[in-house]
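The chain below stands alone and is given as structure tokens, in the form predicted on its own.
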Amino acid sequence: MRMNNVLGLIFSNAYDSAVPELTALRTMGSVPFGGRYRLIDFVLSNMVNCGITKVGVATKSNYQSLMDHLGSGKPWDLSRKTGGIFILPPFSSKDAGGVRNRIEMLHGCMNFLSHSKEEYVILTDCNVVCNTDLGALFDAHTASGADITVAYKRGVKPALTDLMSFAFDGSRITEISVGEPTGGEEAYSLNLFFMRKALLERLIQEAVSLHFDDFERDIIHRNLRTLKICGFEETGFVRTISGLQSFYDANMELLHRENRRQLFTPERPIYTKVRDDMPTIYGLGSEVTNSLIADGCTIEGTVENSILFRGVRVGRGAVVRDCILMQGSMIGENARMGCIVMDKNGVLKPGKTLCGDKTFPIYIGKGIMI
């Protein structure tokens, strides 16, 4: 299968409601992650690493920061005369309420789909952090003769109520359940679907004509007996963002070298928007252990087990432990903080103390001063 015969379609707003703290002013796709990335970087990189050259990014709301991040698509080699990256703004035929679900969003993208010459299409969300070999998925799809192939992971199912779990006969999915996690190991969906574009167009038109509104139940589950739906297991580092706690945990797991090796491989790099900045400055008496520090930071205090994005400043005598500090955050002299997720340009004044817990991190909003 030629990879340039595959169209990529990314839902940038999927599961925004799962992390309202981080998505109040941005899409799920533009949520910062890992010190320098955005969540959409992982799915975009997965696509371009396997040879996909045309990608549509479906948006619904709060997509200004996403557009600023993606730009012309040059960091992902998607600034092209033919193909490239396309921002698909919200469109709904409803009189009110706007785009409410995945089926309506796909229906709003029908013009983009119908005018694309690619034979296949891959659909994915932005809330899954992984480095997937999509070429292997395409090969498995062809070998199995499947109509639809769904990527899945075995483990404890994330706390998302509409996430599918599967039972198999070989690679073919025989049973689908949708609902709350059981707490045990399950084969749960990564919401990455691969199929022929013509099949997707037919399924969406049928769903709209029948007033269906749930992609998982009304399209995937409803056609389980009439279509051959197979699974593709992802065995590497995979984390699904289902809330602030899972976001915090997924970032903290990058402090383990083996997890970084699985996620950031030289064979399939993760690309992002490049911003040149000066190297991080470490002052006299500063101490940094087991942390990821982006460029442009100034560290004069102590940083332990933390992730600091670009331009963070930690004052003299300050102590930062088990924290995620996003771009432009400032920690005053002799301040102390632990288990905090601080959004962009947050400020903790000198001498202040702010602590959460690893099982209950505290979120500080964008531009908030404490």
Contents of the next structure:
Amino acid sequence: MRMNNVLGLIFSNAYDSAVPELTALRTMGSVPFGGRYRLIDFVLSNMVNCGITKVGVATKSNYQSLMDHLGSGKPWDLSRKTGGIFILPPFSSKDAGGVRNRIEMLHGCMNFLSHSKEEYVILTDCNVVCNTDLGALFDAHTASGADITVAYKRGVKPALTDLMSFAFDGSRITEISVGEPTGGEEAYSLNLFFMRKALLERLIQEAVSLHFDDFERDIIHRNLRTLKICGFEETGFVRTISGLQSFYDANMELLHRENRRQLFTPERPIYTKVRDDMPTIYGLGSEVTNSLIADGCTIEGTVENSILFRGVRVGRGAVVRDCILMQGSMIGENARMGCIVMDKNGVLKPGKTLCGDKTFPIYIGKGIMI
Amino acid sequence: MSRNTECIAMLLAGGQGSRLGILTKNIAKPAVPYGGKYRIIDFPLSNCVNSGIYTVGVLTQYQPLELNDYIGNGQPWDLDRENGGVHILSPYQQIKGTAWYKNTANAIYQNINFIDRYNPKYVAILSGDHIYKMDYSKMLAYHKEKNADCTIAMLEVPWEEAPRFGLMIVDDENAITEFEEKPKNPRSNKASMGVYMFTWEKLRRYLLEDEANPASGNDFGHDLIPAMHAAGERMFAYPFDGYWKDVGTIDSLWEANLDLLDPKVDLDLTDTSWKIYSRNPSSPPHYISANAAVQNSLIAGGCEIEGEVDFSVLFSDVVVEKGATVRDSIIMPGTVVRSGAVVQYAIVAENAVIEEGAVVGERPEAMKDLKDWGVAVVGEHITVGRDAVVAPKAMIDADISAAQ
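Let's compare: the form predicted on its own is above, so bring in the form predicted in complex with its partner chain.
Let's see the whole complex now, leading with the same chain.
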């Protein structure tokens, strides 16, 4: 368990603006995903499953739902006397205008970093869904003698601003580009960085004193020659959430057994806040096919190719196709819906019809009644 | 720690539940799984917490390992507390020697020191074997209002079932005038639910007297309560109407699970104002495939359903393969029902495997003689081989090899 010598640091607000619908009232980390999870559950569980016992969660704005979700960190066994979970709200002094970028976020966490006795640190965002063995990344980092190791994935690069893609010499990164996706296969960054804590502290101090403001450009790219920066390829089910469409698609991909096997391996469970719902009730006349359904639902109608979060109710005669219905949604009797992303506690009244398209899912905001 | 707590609960959880056969071979009855994700003990524990009783002693004796492990520090029920919380009370060695809990009253007697530490005014004595939702704080208010020494929760049962219960005869004020223990010709249909509220000062005295009486069987129902009654203490019945079930037998366990699918049954577990808490497995949501047909069932997290499920309760991580049928059955966590297998009118315990083409249980309609019919039971970690047949009423505690 040498991973207990690693400190976790999660940026809960990174790329919030990529999914403005879902992050209007919450952080990227607390965006619901996969029927019962929030995005932060995946990174937190990955850290905990490999033995990390101290995790800082840096927040910037809208973090009420995140704090509610994390609580004392109990579901992840992070409610501890030594270590555990630390929520790091923005530390704005009277002359600061809030936190604008990752370097400022890190600068705000300097106290937390310097008071931690762990030797290594993992930095990560929340918008990447995967179940990965971080111990293997640590091994690769040691084996390659790298100063910094960055996780990457091969495939079509997600449309996120300033997302890095790499070229390699062996495992060492030799070139970085942050341009538009080419549409072809690229090795793109998962924004998960592993390095010695002392190195991170030095890099941040330098960057702050030189008024640098871009982590990727001014810290990673600028040091490409002076530091040995290596890549670590993730090969399993990895999805980067870069917009509502990719959020919709990534959820729907969980309807494939192979993807579920990779994301929900029994050896490395994904933990989340417990709600103590009863198991889902299927009524007489319910017709459910190809769907992922969480606890606490009551289904009396038809559900096809959909993801239902906890406590969703689908009335008699209602038809739900290709939808993502978040916690507590209510679909009235004989209502029909297709390709809808319905946020928490949405209501579709009896007999109503609402349809989007698979290439243009419609988003219904939190608590909206139609 | 000698804080004054108004009311504490003592939960009798040492029962073997011998009529549940192989289901309680390795676990005590209160640890028997129920309702897709619960264990029976979740009900009294959740009732305590929801009623504002935060000090609970759980008395264990028979096969306590799984139960101790399950209760742990009580966190799932919010009973991991600085003041009070849940305490597992096992029999222990004393200077006079070592004594098992002889019976219910003796179990409480041996833990008088534990109760005294909290110096409560009232003590609720509960059973860990029953499924019901009840507000003990209302019962306590009733107990105080009647200025009672002992209050017994009472349920009106159908007259034809009354001979199975301990019955009470009460006057207009619900004061108990007489007890009848499982009479052939009942004069009352008011049954005791095995839920007692005592004024501790009184109970303590009668526990000491009961222990000193060598003729006593040290049982609440048989000895202590009749003794209190004979001495003329103030004893009242607290009327309860709602779902209450003692899952003492295989049939009643099967029935109690399927009661959850009956909208007419008054046991609503979706009610958020009276949640039943339990230890939750960290399984993903369950998946219903394109070929599956699920009707009138209860399905927990982590299941993968590709076959047909009708009128059944499936616990977490159960797999029902394509072409398999599960009907009128209870399937406990981690069990796999392979393609073409049929499970009907059965209880299948944890992590069992029903191989391809096997048939477990039989429908009552298909029986020549209904007397031979009963719920079939397959024990934990058992493999029922390919095309093998498990007869109704059978209880399988060893692997069955494939049919030739």
